[in-house]
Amino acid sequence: MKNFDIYWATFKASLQAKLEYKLDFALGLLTSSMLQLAALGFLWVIFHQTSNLQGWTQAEVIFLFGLTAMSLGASELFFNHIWMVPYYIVMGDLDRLLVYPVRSLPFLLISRPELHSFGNLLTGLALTAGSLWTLHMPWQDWVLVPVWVLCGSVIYTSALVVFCSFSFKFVGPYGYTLMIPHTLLQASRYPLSIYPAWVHYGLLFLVPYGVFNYLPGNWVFGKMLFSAGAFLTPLVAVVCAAVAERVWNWGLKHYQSTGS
């Protein structure tokens, strides 16, 4: 509980410092929203040519878009600092983190919130709500959305941590490896059934993004009767978080300070 208070105080202080720059906040909000709407425009072009994607209507795919955008936004708001680790390793700034009397990974994750996350959160919320409203979905589906979003942010962040941890072994100033899980997240905005089998199952079992949007979407829209689509997500999020911490600790064992 004491460590939680430290994490929360650090997050609040970092967020307040970021919010001092109102123009930066406005530009980040606008930019992230425009990027989401641009992707939505591409979706509109697709559905201008066809009525469905492997049985998914436009409103149903928009639901996937919304969950993915909100999960990305939640990760950027609460866990975004992981993107800086490759630079910290090269510059020696990671040493300072390791001497704090707290667990290094959660403290690192929450100490650099990004303001453009609000654009992704708000855009995703509008898309998801619009989809559920258009399709007249029951209140139970609305209630479960925050759970799926929170779990989605944990699963996505866990993938970032795993790929980032290779920076301890293969030292370099660039976070190219982090673009792999980020790009895969963008792919999860569409029904996984449209992809080849190796991509489909890769996004369900190896990098399980489909667990927080594709499986819930299947369950919500009656494409599968098994309720795992709704309730398997928290379990997978916990497993991913545990794996990410183990890989992070493995990376720390290979960390060598830059010295003086």
The other form holds:
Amino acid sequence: MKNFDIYWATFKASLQAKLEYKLDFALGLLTSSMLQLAALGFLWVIFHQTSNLQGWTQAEVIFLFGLTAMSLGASELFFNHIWMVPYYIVMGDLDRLLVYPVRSLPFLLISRPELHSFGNLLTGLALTAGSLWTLHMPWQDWVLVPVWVLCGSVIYTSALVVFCSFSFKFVGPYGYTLMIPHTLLQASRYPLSIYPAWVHYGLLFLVPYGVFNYLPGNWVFGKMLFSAGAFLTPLVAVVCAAVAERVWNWGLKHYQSTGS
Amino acid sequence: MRPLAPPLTLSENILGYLSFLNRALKANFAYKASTVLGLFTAALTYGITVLVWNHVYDQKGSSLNVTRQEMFAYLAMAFCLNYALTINIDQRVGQRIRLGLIATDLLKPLDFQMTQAFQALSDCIFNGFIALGIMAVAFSALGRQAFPKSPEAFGFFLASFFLAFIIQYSIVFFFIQGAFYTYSGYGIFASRIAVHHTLSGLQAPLTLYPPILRSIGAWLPFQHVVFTPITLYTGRAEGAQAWHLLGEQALWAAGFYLLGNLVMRKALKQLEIQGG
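In place of the form predicted alone, the structure of the form predicted together with its partner chain is requested.
Now the complete complex, all chains and molecules, led by this one.
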């Protein structure tokens, strides 16, 4: 409990510091929404040519877009600091973190919230709510959305942590490695059934992004395919978080300070 | 703070810019792992677009305005063109502004905007060679669809590519100025990428766009970075129409270059650099 207080105080202090930059906050809000709308622009082009994607209508795909955007936003708000680790390893700046009397991974993750996360959260919320409202979905679906978003942010962050941990072993300007799980997240905005089997199952079992948007989508819209899997999302999130922390600890064993 | 007036002669100036280009190119070669990872990520991002279109063609067959072969040739070309025109000066300049290192750039007896143009040119040359390699693979996979329609079309394409580079650089430079006013340049850079992705024709020919989106794009310069060069390459615009497109590109290039210069002068007036 005492540890939780430390994490919460750190998160609050970091967020307050970031909120001091009001222009950055406004721009971050605007631009992250623009990035989501840009992706939506492509979806609009696609649905200008076809009425559905493997049986998924535009409103249903927008639900997937919304869940993905909110999961991304939640990760950027609560666990964003992971993006700086490859840089810290090169500069030897991780020493400070390692002498704190806390668990290094959770403390690192929460200590640098990103302001543009609010743009992704709000845009995602608008898309998800718009989709559920348009399709007249029952209240149970609305209630489960926060659970899927929270689990989604944990699963996505876990993938980032796993990819990032390789930076301990292979030191260098490899910040791009984090772009791989980030790019795969973009793929999960579409129904996985439109992809070839290796991508489809890769995004369900290997990097399980489909568990927090595609499976819930199947359940919400009654598509039957693995729909019961929507209730496995919390379990998958816990497993992913455990794997991520193990890989992180393995990586830390290879960390060498710069000595300066 | 103002940049110092360049006291050099024209030939010294040119030599200075070329020296800058040379060093920037060497720096690009130094980060091989980053280049490979960056290329992989770009290909992964683009792979999603290709797979989505592939599914649409599987579903709709030949009922689209553009054939499957034409579409994949277009997407391959758009990827290569966009990769060649990927300019990283926004990240670099943004970081230098944040750290105050921009002061040393402004003290150099060379025009700051032109220096950054040569830095961008080094990115373009470096990425362009990689893009050529990818195009070679695309040529072998896609056959005739990937070739320019005629030698004349190829000539128009080369001119258009050069103008596309100036437009792309000028847009990036214009957006960089926002980093003088903010703590993190992320918002500024991300907004440019968002509009570029949507309106440049990177993910589909603009002819397939919904009319509203196409109309918005027609009022902005982004289509001239990807869509126009490919239109000329594939011979979909020839003769007077091709010259007209090149004229439009030249106007956007000159306009945005000058706009960038004006905004930079204003931004530099309020720049404060801490430290000593």
